[in-house]
Amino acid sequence: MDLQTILSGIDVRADWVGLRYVKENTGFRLVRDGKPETNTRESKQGIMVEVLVNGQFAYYGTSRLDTAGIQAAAERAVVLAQAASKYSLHSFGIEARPVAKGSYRSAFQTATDAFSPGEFSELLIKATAELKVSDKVVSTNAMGRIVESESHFVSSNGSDFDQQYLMVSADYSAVAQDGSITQKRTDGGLLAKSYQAGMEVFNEDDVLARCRIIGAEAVELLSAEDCPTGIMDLVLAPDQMMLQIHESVGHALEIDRILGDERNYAGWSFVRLADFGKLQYGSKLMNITFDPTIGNQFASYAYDDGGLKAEKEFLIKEGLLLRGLGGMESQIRSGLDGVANFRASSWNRAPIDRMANLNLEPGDSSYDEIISSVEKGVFMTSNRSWSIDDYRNKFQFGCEYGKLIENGKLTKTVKNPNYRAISNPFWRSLKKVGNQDTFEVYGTPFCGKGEPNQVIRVGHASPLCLFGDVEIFGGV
């Protein structure tokens, strides 16, 4: 499709016009208890036409990819912009859409055609067999999702960039039961193993080895004591730090949320515009970066959907809040520094402020140094449940698997471990941050926000972390 030719042929009275073409193919397979249960393949494509009229941006998406269909969408977008401009929160200029030119291709080692559909299903069947380590494992699941996505953006002020991604998500889970006790283990949380990668994610030896551990830990939890209750140290594995960063840092720092745009649906934030540059968000060990430049992480890219070049930026450095998660529009409205995170979930959605790759930078403590420093505490891994208020302030999170830490050593396994806290005091209690050897990369396809709703991919990476004097409790 020649977008430049289509753009040059659009005839509307607008100060600026942009076209964003998106095509995406998604395959998903699920095997339950050795039997293939789901095998779907979805393909979608379309164009979002964007215009600037009277200082107001407006959008109209169309799946009609012929010239007449795109012209009609542009005319509808102009009508919407004219109507909305009477009630504008801000009158924008063309500087809100910087000129961008270039390409991005996600990296992978093994192409999708390296596995036949039958071979892929056979691997997932083998995975469920490995998960069933005993008769107490009553349910097993193995799933894989493969997404091939491409986008191309052109605009009347000269932008022309295309981006292509191959993204893979996988998860393996076992449910174990003994009488009235039921426990579940996953591979780090539902589809937490999400990457820009290829079929190397489904290396058979690695997959089957992990499945044996998952199944064994599900059975182990059946006879474990409940997590103790009390104020004590908390060590979080990187797969739980993913949720911790996402909910108590990421959403709280979205500038459109701070400006109130999300109050009707996703909520507000305890952070205020005046806090940037002043708020001590966490301890001096807390260094949070927005980094869409990491090769295999789930939400890497070269440009956001407004044309802003993606670069690594510190949002929080040595615990001090520096920068928000806001694209060019939010930066103009708020007067704050932001990042290239103006993103849409598909061709039929308008871009808004989203997380991309939001990471906690490694520190200098080894795994052994962290564990040995704890006199009494709990190690928790893999998110099981979460609850956080509309301001992203007070939260309560549960994990799948815990270990007591007593006198510097991991001892008994505990089930149903949970903790609760308030965002800033919690991050200020960060006592040790693991080094690069403890650093792990995760992602999720399921970050929801916006009206109409947009479910988008984000990535999070973190080392092992130690928090002091946290309210910990057991139970479901």
Contents of the next structure:
Amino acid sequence: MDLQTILSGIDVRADWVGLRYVKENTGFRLVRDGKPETNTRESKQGIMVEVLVNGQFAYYGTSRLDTAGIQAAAERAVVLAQAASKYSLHSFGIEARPVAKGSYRSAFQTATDAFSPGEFSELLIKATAELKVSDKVVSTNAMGRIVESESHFVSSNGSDFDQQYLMVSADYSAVAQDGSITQKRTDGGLLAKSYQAGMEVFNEDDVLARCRIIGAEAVELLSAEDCPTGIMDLVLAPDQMMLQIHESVGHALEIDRILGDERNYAGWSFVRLADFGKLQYGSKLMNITFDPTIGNQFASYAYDDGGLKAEKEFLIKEGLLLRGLGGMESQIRSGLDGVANFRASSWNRAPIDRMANLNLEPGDSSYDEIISSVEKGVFMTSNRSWSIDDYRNKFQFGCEYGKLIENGKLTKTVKNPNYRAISNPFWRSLKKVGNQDTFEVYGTPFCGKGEPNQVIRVGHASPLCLFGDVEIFGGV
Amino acid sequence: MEKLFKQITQGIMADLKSGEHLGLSFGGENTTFARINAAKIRQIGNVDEADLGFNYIWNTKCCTGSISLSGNVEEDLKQAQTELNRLREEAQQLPDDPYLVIPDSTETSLNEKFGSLPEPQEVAAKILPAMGQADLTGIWASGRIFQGSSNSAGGYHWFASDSFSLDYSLITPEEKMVKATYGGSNWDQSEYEAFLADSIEKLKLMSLPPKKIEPGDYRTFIASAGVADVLSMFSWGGVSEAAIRQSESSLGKMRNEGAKLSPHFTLSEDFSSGLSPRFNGNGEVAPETTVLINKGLLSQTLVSSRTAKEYGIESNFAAGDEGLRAAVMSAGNLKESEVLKALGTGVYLSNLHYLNWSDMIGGRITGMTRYACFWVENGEIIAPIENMRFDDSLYNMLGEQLEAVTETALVNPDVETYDGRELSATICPGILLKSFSLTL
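Give me the form predicted in complex with its partner chain now, not the form predicted alone.
Entire complex below, previous chain first.
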């Protein structure tokens, strides 16, 4: 599709016109207990036509991709923008859509056609066999999700950039049961192993080895004591830090949210515009970066969907809040610095402020230093439950697997580990941050936000972390 | 759109060969969205889209797919043919699927409900002036939604409906909020303005100084919208037969250990309101009513044909995920006018937020209070409360702690739009609890 030619042929009275074409194939395979459960491929394509009239943007998303269809979409968007411009929340200019030129390609080692559908299914069947380490494992799942996505953006002020992604997610899980006790282990939380990568993620030896551990840990949890209740130290593995960063830092720092756009759905934020540059968000060990430049992380890209160039920025440095998650529209509305995070889930949604790769930078504590510093505490890994309030304050998270830490040593395995706290006090209790050796990269395909709703991919990386005096508790 | 679906169905089904079976599903919408913040337009636009889903079976193999449709019959038929060929090629390489379900339903239905909606360019002028100086944030959605299903056995269903909804929050300068949804199929300007004025009036209650309450167990009333949130958890690790069989359901205790909920609690899948289509993605038509929990006892579960085949039981033609599509909780006998008096002293919760299982197998749910939630003393509202986290068991909330159920079940439309606009709704009353655990 020659978007430039189509754009040059659009005849409407608008101050600006942009076209964003998106084509995406999502393949998903799931094997349960050695038998195929799902083999599917969803192919979506369409174009988002956006116009600016009298300071008001309006859009018309359509899956009709011929020239006449796109012209009609532009005309309807202009009518909408004109009518709405009498009631605009903010009057924008063309500077909200910076000029961007270039391209981006995901890095990967092994192309998708290296595995036939039959070979891929065979691997997943083997994985479920490895997960079933004993008769106590009553259900096993192995899944792979492969997304091939391309977008091309052109605009009347000269933008022309295309981005192509290859994104792979995998998960393996085992449910173990003994009488009335049931426990489940996954591979770091549901689809937490999400990367811009190729089929190298499905290296058979690695997959089968991980499945044996997952199955064994599910069985191990059956005879574990319940997580104790009390105020004590908490050590979080990087796969749980992903969720911790996402919910209690990422969403709280979205500038559109702080400006109130989300108050009817995802909520507001305890962070206010005046807090940037002043609020001590966490302890001095807390360094949070927005970094869409890491090669294999799930939400890397060159430009956001408004055309802003993506660069690494510190949002929180030594615990001090410096910068929010806001694209050009939010930066213009708030007068604050932001980042290139104006993103849409697909062609049928308008961009809003989203997380991309949001990471906690490594510190200088080794794994052994962290564990040995704890007199009484719990180590938790792999998220299984998440809930936080609409201001991003009061959260409660649960994990699949825990270990008691007693007198500087990991001792008993505990089941149903949970903790609850309030965001700022919790981050201020950050006592140790693991070094590069403990740093791990994760992601999730499932971040929900926006009206109309959008689910988008995000990446999070973190080292092992120690928090002091946290309210910890077990199951029913 | 129905013509497009019918033509694609005829074209593709005619191409099937011996040993092949096919189910097609159609989903589409033409929707105007207006996102509102501070009673102004934040974002506005239109989405016009349609997708065609394939459930392809060749002998003992099965795979599925979907494509976007352009609306041009010739082009879409060509794309559909290409997708069918891709599925044929893939199926040959897949392992046998012992639980595949060959579509055999020959039922047909046609259900179109057209209404009267504002034109897209009229939306802003019709909805915004009535908001006046109120701080209102929310989402308008209007237009037509389409769903279709057909199969190689001759089954064919079509459902189309016009609807609009304005889902909004009103906010005081002290950041206290009330929430409401105004929706329907025929726009009535004066009715809308009266509904909105009533919401603005309710907001005045929120201007009372807030009360901070401590974690603990409280007598609690949860209004219908909050109950709908609790019932939504039954679609995830709840009433699914597969989830129970695979030890991933909170209701496993009811099946396996004889656990009971309150005799005041009855939950059904009930399509009699006509809000949601009865046919599922395979074109199978569910019974009009399936009682799932009857006076506290697990009566039936939602069983898809795939689950039925795997476990040798009867299907009730649930959706593939065996989630609720038309949840209805039976009303009780507590009069709405008596709610505060019956509560006495405790908390009144209008809405809940961000629910999740904190222990799915144990049936424990955590979440937040949100919007108009009050401290009540001796039957009188004293003050709005600061939002609290709860963490309590389903077997408490809908079991031993469930004291009474209101006599009116309200319609709570599903306004989520992740996979397009939803057609479902939860119909439920409010509940009075002897005790409810607030934790943070």
